[in-house]
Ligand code: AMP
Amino acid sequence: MKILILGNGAREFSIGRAIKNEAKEHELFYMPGNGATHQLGTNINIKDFNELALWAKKNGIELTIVGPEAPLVEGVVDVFKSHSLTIFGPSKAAARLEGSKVYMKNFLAKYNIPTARYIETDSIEEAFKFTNSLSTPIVVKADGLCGGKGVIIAQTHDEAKVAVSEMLSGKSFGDAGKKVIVEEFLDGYELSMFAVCDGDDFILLPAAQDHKRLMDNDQGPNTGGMGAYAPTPLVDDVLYEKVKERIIRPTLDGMKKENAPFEGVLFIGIMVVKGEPITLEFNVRFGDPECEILMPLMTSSVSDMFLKAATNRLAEIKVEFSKQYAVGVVMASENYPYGSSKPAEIILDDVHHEEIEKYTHVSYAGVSLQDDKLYADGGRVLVCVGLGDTIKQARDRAYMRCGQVHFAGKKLRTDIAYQAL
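With no structure shown yet, could you now provide this chain on its own, in the form predicted alone?
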């Protein structure tokens, strides 16, 4: 099968790697890809969606998989479908679940899906009044896309008001913050759950746990994610059923009523409070770095899952996972997440250890290729993934792999999966 993958991160690298591992004869193309995706397929650079769809048609692309949120919110799926191409991801209308936090919160309220008490407003007076009614900490969110960084957890009322003021003035996140959500802080533990959907049916994947903060012990600023592990032992069958019945099923039914059937990945950020799942937010694509640990756990066909979901045929397949655990550790560049970093050559030690060879791998993100050498380009550079029969074994193997990757200024957490251990 000829498959086009949109995106340039470790998430997209992982999807391509899983597809190649299942069958070498799949031919992969990346738009735009990164400095390492040439190991899996061919990088192309056609940014205009119409031109890209015409290229896909001309080159016999049988399936397109969209990785990041921006092209989904901009409507790439609608463009490809107008050319009768098969594409995995939600329509522009359905992608509003991530594109607008206000739309998402109002949708949750309309269809009685459990979520935190909130107000959505562009009025500073209203926001301040609601802020005063809450106990601290207080959550302040920008409405639009902010690359995973538009959420502030304020520890005091004053801090919350500063966050509201800076968002509404456009200082923090530009137009993405011109409307805000202020909501109560939920005290529990957070989970990432992913449902692959075809508009009618869905398959819920094993729950993962992400590590958002930059430093060990969840210190420092929020990032796009510094590591993750799956499956988490914090979820049992009862909780999975509650998520299916109270969150996913009413969401799919509600989106049909909104004339925007949901196809693609529904990423549910969940807070578990006293055993009950509460929806923090929706995203409309795989999490990064969660995708990097879920893909290698799949034992059934990855490409078939994407194809069946994109053609409303999920009911025909059973998606299966190994009994193993996966841990992914992100390596970021020196100045992440504060600013850009100078490119630094990546040196990989030769792998002589059979355990590392067999049970670990690297998924690349912020890298470029110059004179056949890989360079760390800034941001999150790569993810070292380890598999094992226990979380500890998977984690130890992931860190063994980390020890074999070197570049100037490399930054990583040393405590990924600590919640489970």
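Complement to the form predicted alone: the form predicted together with this ligand:
Just the single chain follows, nothing else.
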């Protein structure tokens, strides 16, 4: 198949890598891709969705896969569909599940899907009144997309009120904070679950755990994610069934009723409280780095899953996963997540060890290519992935691979998957 992948992260790298591994004949294009995606396909650079759709038509693209949320929220799927192209991802209307937390929370409430008690408001008085009715900590969220920074866990009532005031005045997040959610704090353990959906049916992938904080022992600031592992032993069949019946099924049914059938990846942030899954948030795309560990666990065809999902035919296929575990360790640049970093050349040791060769690989994100040399270019640079029969084995292998990747200022956590060990 000729496949176009939108995005430039390790998430998109890992999708392309899985597709190439299943059949070298697949021809991949990346828009825009990164300094390593040329290993898998051809990078193109056409930003306008209409022009990109025309390019895709002219070049016989049979399937487009969208990685990040921004083009989804901006409606790339609607544009491609208006050109009769096959594209995997939610419409602009369905992407509001991620684009607006107010929309998401009201949707959850309307369809009785478990979520934290909340109010949504643009009134400071109302927000303060609800804040007073809650015990601490208190969660305050800006409505719109804030690059993962729009959630404040306030330890005191005063702190919550400051967060509300700063959001509503536009001071902290501009227009994205013009409406806020104030909600009760849920005390439990957090999971990420991913359902590949075609509007009617879905396939639930193995549950993963992300590591959002920058430093070991969950210290330091929040990041996009510093590592992940799957499947997590914290989930049993009973919990999977609860998530399917109480969250995913009613979400797909509800979105159909809202005239926004959900096609694409439904990423469910879940807090498990006393054995019950509660929806923290939805995203409308794969998690990054969760995708990087889920792709290598798939033993059935990845491209076929995306194609069937994009053409409302998921019921026709059976998706299969290996019995192994995967652990992904992110390597980030020196100044991540605070700011940009000077480009640093990446030196990769030759891999001689059979175990490393066979059970590990690298998915690339923030890298550039100059004179055939790979440079760490800021942000999250790459993910070292290890596979194994146990989480420990997968983790040890991932870290073995980390030891073979060098660049000035490289930053990584040393405790990925600690929750499971």
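Whichever C-alpha set is largest while still superposing within 1.5 Å between the two forms counts as the rigid core. Predicted model, so just to flag it, every value in this text is computed and none were measured. Numbering follows the first chain given and starts at 1.
Superposition of the core reveals a Cα shift of less than 2 Å for residue 348 between these two forms. Residue 249 shows a C-alpha shift below 2 Å between these two forms [criterion: core-superposed Cα displacement of 2 Å]. In this overlay on the rigid core, residue 86 has a C-alpha that sits less than 2 Å away from its partner position between these two forms. The two forms line up on their rigid core, and residue 158 then has its Cα shifted by 2.8 Å between these two forms.
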